[in-house]
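Starting off, we have a lone chain in the form predicted alone, written out as structure tokens.
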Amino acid sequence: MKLKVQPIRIKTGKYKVVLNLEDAKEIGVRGGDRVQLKNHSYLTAVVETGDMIEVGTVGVYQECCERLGKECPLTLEIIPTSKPSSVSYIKKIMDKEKLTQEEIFQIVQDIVRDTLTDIEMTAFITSTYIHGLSTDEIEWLTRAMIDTGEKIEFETHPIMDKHSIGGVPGNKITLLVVPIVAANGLLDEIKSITEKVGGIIAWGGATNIAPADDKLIHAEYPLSIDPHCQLLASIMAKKGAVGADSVVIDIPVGQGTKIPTIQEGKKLARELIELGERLGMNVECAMTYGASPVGRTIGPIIEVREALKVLETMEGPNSLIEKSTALAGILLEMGGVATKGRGKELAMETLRSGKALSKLREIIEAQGGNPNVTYKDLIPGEHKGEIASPADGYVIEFDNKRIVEIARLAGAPIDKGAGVWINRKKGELVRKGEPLITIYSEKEWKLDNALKSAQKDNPIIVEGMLLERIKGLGVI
């Protein structure tokens, strides 16, 4: 059926069109079915139906318009087509059947190409969350995620890399680990910068390596789930795509983290090491304390300020210095520039001597930044407020998730100057009226929202403080 085109200037993240219910019935399709859009070539799109589009017209979303040409065509021929074969493979996972390597590759390829609908993506995520995948299937999933994206092939080796599985606020150790390791001779644009100065600090989402990972994370977010098999594949695919030879993986454990117990941490470490061996990578894991933030800051500018201050002066939170040098030390030993058991010592010396700072300045300059920036130049948001301690005593409880929620209400990470400065951490003494946390924001109304949230549900508990007052109805 040939229909007039009505461009819809909205991006959906998928190839989608809208048909009037009468036209959809005439063609023989329903919402969620697929059609081919015939112009000079063919494009497959998912159908939505409704009365917003007139009979004889097809609504074409922005992605389809861009794919069809600079300007949407005046008319398109709409041809019903079948679902991709990967949909039947997803159903096999739902039925607890094993997949072949080719079937897993097809699923991942369709994810990258945006061929699957949101419902089909959700089915894949929930079925792997419930039933899991075998060791072979996880390896194949990882390889498929690597092969369906761009790869970075370096001329020099070894390629050293680090990763944290997350779940701990303020985990800014990359800003110390990368320059420490690069200063000791280990480690498109990413390739050229790394080969020039020996290291780079880059966000994986800014690249096209393992693009299926970002799409899966986006689909998982509304469900608040992270399938174990996809966690493993996600970590190792990004490392495989850059050709990493040696990888150290930080596994924070403790209350409020992704991995609450040491036993679970050890199990995850074994799985990551085994997957690394299958992929030809040397992997070591470091379990770290995760029940409290790393350092005292959560938020872009204040986190960088805290890390830079350590690099410039060696003054800063012990948790940040110890964790950074411990992980950097493991990489130095894996890379052969430090003998076994002496890596942390070399990392600490590299930090104290200023070599790490010099290397970071090289990296900043190579990435287009100001190499002369100092921690004093980094000023947080102009609006700030404090949450004071209601009593004398020691901090006995600390809620990581609440600290992150408060930082987000203040505007972080979108507003670079927003965040939370932690004045007292677990086990530290505080006097009544002294600040427990300081909240920074670039906008006054966001600061007000963050303060109200913190006052209503304090993320820090001081021994002896009144948690809640419950009133009775009174006596008449």
The other form holds:
2 protein chains.
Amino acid sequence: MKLKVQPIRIKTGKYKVVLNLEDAKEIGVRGGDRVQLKNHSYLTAVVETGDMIEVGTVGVYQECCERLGKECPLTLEIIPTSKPSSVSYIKKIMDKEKLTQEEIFQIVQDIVRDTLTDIEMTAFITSTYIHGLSTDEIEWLTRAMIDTGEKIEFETHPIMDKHSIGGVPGNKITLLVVPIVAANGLLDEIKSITEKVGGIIAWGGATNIAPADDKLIHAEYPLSIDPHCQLLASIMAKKGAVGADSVVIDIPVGQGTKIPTIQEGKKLARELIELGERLGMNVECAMTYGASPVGRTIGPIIEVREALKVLETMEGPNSLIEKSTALAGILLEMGGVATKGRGKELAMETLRSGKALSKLREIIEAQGGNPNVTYKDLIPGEHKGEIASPADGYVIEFDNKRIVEIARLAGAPIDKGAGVWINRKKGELVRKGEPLITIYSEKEWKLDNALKSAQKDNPIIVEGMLLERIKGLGVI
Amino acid sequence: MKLKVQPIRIKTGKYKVVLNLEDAKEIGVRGGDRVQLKNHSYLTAVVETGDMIEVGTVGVYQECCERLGKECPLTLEIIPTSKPSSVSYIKKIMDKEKLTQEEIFQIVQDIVRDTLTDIEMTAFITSTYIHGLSTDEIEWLTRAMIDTGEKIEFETHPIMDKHSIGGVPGNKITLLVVPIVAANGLLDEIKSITEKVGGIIAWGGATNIAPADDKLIHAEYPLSIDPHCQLLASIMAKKGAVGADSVVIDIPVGQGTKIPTIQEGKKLARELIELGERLGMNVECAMTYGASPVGRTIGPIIEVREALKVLETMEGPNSLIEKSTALAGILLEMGGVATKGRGKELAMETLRSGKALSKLREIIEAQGGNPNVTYKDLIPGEHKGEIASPADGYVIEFDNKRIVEIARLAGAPIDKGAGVWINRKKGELVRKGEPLITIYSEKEWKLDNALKSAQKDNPIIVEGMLLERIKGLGVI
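Could you give the coordinates for the form predicted in complex with a further copy of the same chain, as opposed to the form predicted alone above?
Expanding to the full complex; the earlier chain stays at the top.
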């Protein structure tokens, strides 16, 4: 059926069109069905129906318009078409049937190409969350994620890679681990490499490495679920795509992290190591204490300030120094630079000697930054407020998730200067009136929101502190 | 944050708004998050993000505009808000945890109020499909479906109800069962009842009875799944909402139906009977042969023609007469009008005597139709084509699903005159060149499509017929 085009200048992230219900019936499609849009070429789009589009007209969202040509065409032939085959493979997962490598590749490719609707993506995520995937299937999923994205081929080897599975706030160790390892020659050609790839200390999400992973994470967000098999594939796909030879994976364990118990941490470690073997990567995992933040800062500028201060002065939180040198040490051993059991010592020495600092300055320069920056240059947001302790005592409860929420309310990580300085961590002594946390913000109203939230539901509990005061109604 | 409103004149079936990515970041929300729209009152809407909406502006879809007042307001205050609690209950289902009655009610209420996104609905459907629900939960789901919709309270009792779980084409027995039962006085006040409810032979989907069910079926469509627990709740909610006392449920069993084996049919029957008991309804189930269509017609007008001809002349397919009188007989026994084992006999007598026909004419009149209609008045679409048998022999394969597809291509059920007349059913003898099926259509191009599809992939296989002719390429 030939229809007049009404462009809809909205991006939906998918190829979608809107039909009047009458036209849809005439064509024989319903909302959620697919049609081919035909002018010079074909494009498959998903149908929405609505009365707001007149009979004889098709509403065409921005993505379709852009794919169909410079200008959205004036008319389009609309032809019903079937669902992509990957929808039937997703149905197989629901029914707990095993998939072939080709079927998994097809699903991942359709995810990358935005061919699947939100509903189909959700069915995939929910069913893999519930049923999981077999070891073979996880390997194929990882390979498909690698092969449907860009790869970086380094000329130098070995490629050493540090990864944290996340879930612990303030985990700024990358800024120490990378220069420590690089200072020991494992990444000799770091300058040319950073020139080539745009940086070694880089956020994977900004690259086109394993794009299926980003799309899945995006689709999982509304349900706040993270299927285990996808967690594994996600980590290892990013490593595989950069051709990593050795990978150390930081698994923060404990209350409030993604991995609540040591047992689960060990199981995850075994799975990551096995998946690494299947993909030809040497993987070691390090379980770390994750129930408390690493260091005392949460938020872009103050985290970098804290890390840089350690590099410049060796002054700073023990949790940060210990964790960074421990993980760097493992990589140094895996790379054969330190003998077994001596990696941490070498890492500590590299830090103490200032070699790590000069390497970081080289990296910063190679990435286009000012190599002479010092921690004192890194000034947090100008608006600042404290949450004071209501009592003398030891910190007995510390809520990671609330701390992160408060940092977000203050504007982090979008506002670089926003964040939370943790004045007292679990087990530390505090006097009444002394600050427990200090909140920084670039905007006063955001600081107010963060302070109100922190006052209403304090993330830090001091022993002997009144948790809630319940008043009677008095005489009415 | 206060934003200028840009109305988007599209209905999405949900309360949705579009924010520029920058504003979304500033407010602290992402696509799929919820915000409150505040002018005089509050309305919760789901956020989409897109570059096409300018910074400082919020795109407001039609449903929101309509809820916010006669005219869409010029500005709106946008405040981030949390997900409805039912999303966390859906997460519990994913994790195979049991829900309380209140939690299930909340989910169903949010479904009816269009509060859940497609993604959340899909997560509910997928996880109930995979994990199922307990008997208690199914009862609560059914009660919630009844209580969140309209109910019909009949003054007369008993209320007798016939239901088919579907999956067999041409199942037109309602047109015989209802007048047979009604003719025996069980629905004495049929005239006043039809005046009150708009009809006794009515399509439930057009009422506001158990609207959650329709919304779920709608959401299940893109995945072509039908979670078992929802099938049960769906059937019994519609019965509960009309206060049915006795219900007979037709369970077509066999290849190509929803219930492939007798064992599964029996299990379903037990579940329906138990759920009926819990809800205070007397339920009997009848397993029927579903691998072949009921009668010889598929399509609105030709099905009614076939049913009416039986009522007028007792001439017509045995499958239709037998099945209709069997089911009507069960209801007659359940209602105490026929003694045990004599229901079918009474039903057959009611049909043969013409009492059922006059009762149908009364019903038709009560529903505003012409009571003097005869089957000869019911003329199918003017465009007609046949698929001829390519060989002499017996019909050995008969594909229900293909027959339905062909009827749809011809325009059914939207075009009332479209449909398929089945000239030969399974086991019947046919001579080469005689018709296997006759396709009726209101439009020539639809007939062409249907004929092409039937020729390409014949739904009926005659013994000895050449299935495919594979030619060599010859000399190139």
